[in-house]
Structure formats: structure tokens, C-alpha cells
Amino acid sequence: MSNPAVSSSSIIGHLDLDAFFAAVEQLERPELATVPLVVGGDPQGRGVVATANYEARRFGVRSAMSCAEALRRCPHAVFLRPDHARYRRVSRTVWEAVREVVPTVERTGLDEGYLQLEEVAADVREARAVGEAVQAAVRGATGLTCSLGIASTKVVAKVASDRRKPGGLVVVLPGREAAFLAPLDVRVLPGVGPRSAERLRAAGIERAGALAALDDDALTAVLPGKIGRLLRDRARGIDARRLELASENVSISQEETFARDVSDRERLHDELRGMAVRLAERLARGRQVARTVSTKLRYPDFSTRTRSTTLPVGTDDAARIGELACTLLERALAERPGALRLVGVTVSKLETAVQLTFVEP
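Show me this one chain by itself, in the form predicted alone.
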């Protein structure tokens, strides 16, 4: 086995707050920690689970499940509607605390992100101590727990952060990345979605190690093209991505689940334009602009499609965001027509708005 003190040129941490929305609710109402708690939509309607605490997860409740199904699985669960403004405030406090320990981070959401640990740790042994300090800082600032994975690559760090929840810390030593991933289900690899997993399973490939072992011909037969090579690299622990520091990869989104499926295009466009207005207001308050606009569609069978476009220059203009969102909706519906149970808009690749001041000569 590799020596834990062996230096690595790249030491990356992945931080994931444990059941974040539910954990924030439990801060204000500690009695909820001992009962199944589901944060999401109306269980009597068509809402979706945003997150569930670990008590609810024991009954098979999980994120993205319909709240009606969550209620069937756990009839005595407490259901709460999300308070996104409060979650954003707590998230800011979390990341301020993290940056006190590790200055360079890439947030990928309110509740997760990557840490550039080689800045503050010479090797993985020191990185473990830094990770413990990060967990203590988050707990001290907010009362929340987080799980951490530490490895030489993003993909391995992300998988590691999910292996010992809640509150765990998993370190994968340099040179042990492929061995760590090998026994795990291929679905744990970022990028392996339902279709890729189905094709892999049909070929008898269920573990990351089996995917990693495929030669080029066998890989092409199962997953042709760039995606196959990318996923095989990830199964081997290979990932050249570094932290994205030019602009944090945090997104802002709005979505609506309808009481009844909607096929009327005018209503769908109105919904998207209304969301665009609210997103533009949030961008303006944060003095930010967005370069990427995405539209999300969910069909009655729960299949979901997302279409995105990226602009050369960021915008916070509601009309422009709405126009792009509607165009993306039409593109998706041209590929698969039908009524929708949910639509949403997301803006991402956020940047600080540049304010120009003109001075008379």
C-alpha cells in the first residue's frame, strides 16, 4: 500500500453538506431530527422531494422522488416546503467558514464544492487534518455536519465524499484511486446516467472495475465515442479537471410543478418568462450576470430533459433570459412533443457584473 505521507501534486477535497435542506430545518426545530423529515412539495399534489433526512431515507425516501410516493413509503413523515432564502443564507456562512481554512474553493451548489487542498497541505496526511479542521469549522459556524472526500482527482474525491455519510471523511491515497473505485457500482461514477448504466449492465458490466478493464474495442461496442472513453477514465480514477476558479459554478434556478399536466405553449412560455423575471431580480441583487441559460422539462412519466445555451457575454436581463428559455423549450418539445408536469429555468456560469464609469474628458 502507498505511504500516506507520499506527496501528491494535486490534492482535492470534495465537501458535501449532509441532507442540507433538512439539516437546516432541524437547526431551528431540533425535534425534527428524530422523525422522518421530507423537504419538498405538497404530498397531496404533484410535488417532488428536494431532500430527506436520514430517518426518512430508511424508508426508501430519496431526492427527486414524487412526494406522493414518499408519503406512501413513510406515512408518518413530516413534510415541509423549502425555504430557499434561508438555505442561501446558511450556505454563505458555511463557505465563509470553509474559506477560513482552505482559501481556494469551487462551489458547485449551495451544499457542495471542491477544495484545493495542496495549497494548505503538503501531503494527504496533512490533508486529512485540514479536512477535519474544515468539518469542525462548518460545525462551529452553523451546527451542520458535512462529509468530505480527499483524493488526487475530482471524480475520486466526489465519490469518496459519499462513502461514509453523514459526517465522514474518506481519504484515497495516491496510486489507490482505481482500486478504491473498482468494487463500486458503476452508477456512483459522475456522468453515468440511467441510459449508460443500462447499456453497461446489458453487457454484464456492473462494477467500476469492470468498466476500467475494458479495452478499446470492447468499450466502443458498449459506449461508443468520447463518452465511453471519459467514463472509462473516470472508472480508472483519471480526471484532468482542476478547480474552476474564474467564476464559481453555482447556479440559480426556478421551477414549477403543475397540478395538472400542461400542453398549452402560451402558458408554458408565460411560466418561463415569469421565472426569468425572478431570476433576473436575484442576479441584480447579487450584482451578478449569467452566461448559461437552461430550460428543464419533466414529462408525465417523470423523464426529464434539459436544454442549455451559453452566451459570449453574461446577462441579467429578464427579457433576454425569458426569450432564451422559451427557445430552448421549443427545441426540446420539437424533439419530444407532449404535455409537461414541470418546467424550470436555471442560470449558471455566474460572474460579477462589471460596472463601467464614463468620465468626461
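Throughout, rigid core stands for the largest set of C-alpha atoms superposing within 1.5 Å between the two forms. Here the structure is a predicted model, which means the values were calculated and not measured. Residue numbers count along the first chain shown, from 1. Compared with the form predicted together with the DNA:
With the core held fixed between these two forms, residue 276 has its Cα displaced by at least 2 Å. Once both forms are fitted on their rigid core, the CA atom of residue 198 lies less than 2 Å apart between these two forms. After superposition on the rigid core, the Cα of residue 316 moves by 2 Å or more between these two forms.
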Given for the second form:
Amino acid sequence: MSNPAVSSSSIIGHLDLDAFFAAVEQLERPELATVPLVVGGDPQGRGVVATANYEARRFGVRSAMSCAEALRRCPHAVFLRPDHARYRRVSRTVWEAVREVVPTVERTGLDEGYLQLEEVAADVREARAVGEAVQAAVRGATGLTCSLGIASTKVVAKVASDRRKPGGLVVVLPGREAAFLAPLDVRVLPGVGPRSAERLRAAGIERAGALAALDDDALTAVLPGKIGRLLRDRARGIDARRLELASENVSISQEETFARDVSDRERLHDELRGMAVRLAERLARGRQVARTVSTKLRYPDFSTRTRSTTLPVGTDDAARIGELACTLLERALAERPGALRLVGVTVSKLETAVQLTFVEP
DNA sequence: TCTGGGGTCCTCCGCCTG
DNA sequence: TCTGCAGGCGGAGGACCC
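Having seen the form predicted alone, could you now give me the structure of the form predicted together with the DNA?
Now the full complex is given, and it begins with the chain already shown.
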């Protein structure tokens, strides 16, 4: 199927570092390379797996699985807590090396991002050589391996980068996007999560090709609204998104899951005030103020509530944010009392802080 | 299985206003 | 003055991603 939404000159690469957190740990301690390694929370507590190395994945350990379950599946695994500061440092080195080969990149996380390849390659076939140069540059600078997908759109490049991990390089030729995606499980498409996948499966749609072939009526019945059209486009390999080279935060948040559910109001208020202080510091560092403050509550049954309020004028005052967060907490607890497993605060509607200068008359 | 933390985006509903 | 309607906005919740 040809893709009219994509210009023939568009060549996008998606780079994904293989089992990044675990790989960084293995760099420092090479003996970990041959044993199952899980980076994440406390296996005795409520943490989840952030990354597992390929040895641990052989035992069925996966990202986002609870650490307790990972321990059951692989009792002899080594469990490490994540060291984000170190991962950020290594990530910086990686992206500096990538930019030596491809100057224009969009980082979408510490361990992944898109590369604008048409600047450095005349066609998709030439882009393969550039991709190999990127992989060599990353390996040379850090010792890490990465997987690459190259295609005419972001969605196809991203799916392609995941097809031959670790260390793979998959090129999808222009015009072959839909055929490449068609036999794959709908779940590999970015945007299809557990809920959408379940709805599609209930309608007998398991492969991207079946989703791509749905007419408007059938699509509306399964996945109504914008989301349905977006996901069908993606299943067809259509994706108008270009590289975004800079973006500003829409919101900033802090939250914490307690080791044991908490019902003590003073303790909950203290947590919220502490979060408000940290959020206020981040706002001040970014010279920003926030107009909306939201409080998030999660009950032991995992049901989640948020309550928010919007101010006429933005604030970066920790006491004010903390006070609003506590008031919202009380409102939510009045509606549904009970112990909580998590509380959080989000500030949004961020604006640039205006410095007021008062002039003596 | 028993589910983190920090984000973004979308949808729906109710209220207010012209 | 009342009613109906459309649009904007705030609030809430859901789904998803890394």
C-alpha cells in the first residue's frame, strides 16, 4: 500500500538502547552480564521492574512487572535499585556520539529518540550505512549496543527498531510500510495499550493488517473517536508527525506510593507539603509559575481520584501549593474516606514568571 | 501478577456567557 | 423576561508511554 501522507524525501530513524539501565550496570560490573539482572524497586516491597537484562527476560521477567513476581520467576536474579544520575550521564555521552553522525535528533527518553536521516542520506538504502555508523559510534563511546529502525515515518521506524533486538538494524523501504506492519500483533503499535488491544481482540482484530483494513463504520464500532482513526492510520504506516526539536513541560508532578497504606491525616498532609516544596523549587528553577494544582489519591483497591483547582494568577509559592493540595485531599476524602496507598501533587497551566518591580512614587 | 513515578493527550460533563 | 444553543473553560478520569 502506498502512503500519500508521506513525502518520499522523509527518512526517519528510531534509536533504542538495548535494556539500557541493566546495560549501564553491566558496564561497571561485567560479571553481571552473564547472570539475570533486574533494575527496579524492592522485591520485598511494592516496586516494579524498570529494566531486566536479556538473561532475566529468558525467565519471563518483563518491564512493569512487580518485583515480587520477578523474584518468583527468577529467584537467583540480582536486583539493583536504579541510579538515574548515572543513567543521565551515560545517556548524554550516547547522544553526543549520535549527533557526531546525525546532527538533528529528537530525544524522547534517556534511551530512545528519532534521527532525521534525510539530511545525511540520499535514500533509505544509503540511510542503512548511516545507521550502522550510528551504532558503531554509540558502541565506541560507551560500549553499549542499540537497535535502529529506519523508515519514512516515525511509527514505522519505532516498530522496526523493536523487531531485531538487541543490536539490530531494520530498514523498511518506502511503499512497504503497511505490508511490514500487517502481520504484526496490534499491540506493537504505539498507542495501542492493554485496553485498546482488548477491545480489538474482542472484535476479532489481532493483527495490524486487520486494523488497517477496517472501514469507517467498523472502526467507529470498535474504537470510536480520534483515537480509532489515529490507530488505524498508524496500522497503515501513516504518521504525519515530524521531529520535535524542543519541547516545554506542560505539567510537573510528584507522587509517592507508601510501603503500607496510610490513613493518618497529619502524615498525608506532611507528604503533600513536602512535595509542594520540591515542586515549588522546580518551578523557581525554571522561572515558571503554575495556575492549576491537582492532588492525586490512590486507594488500596488501586482506584485513583484526582481533584484540582485553578487559580486566577499563577504561583510558585510552596506554602500556597501545599495548602491547596491539602484542601483538595480533604475534599476527596470527604467524598470517599479511607486509607491511601499513594498521594501525589501535580502543577500545570505553567506560565513564565513575571518579575514585578515596585517603583517608589 | 498485583500493579512506580513522571509525564502527555483525549474525552466527557457541567457551568457560564453571549 | 424566558428559552435554546453554541462555544469556551474548568474539572475529572482514562489510557498510554518511557
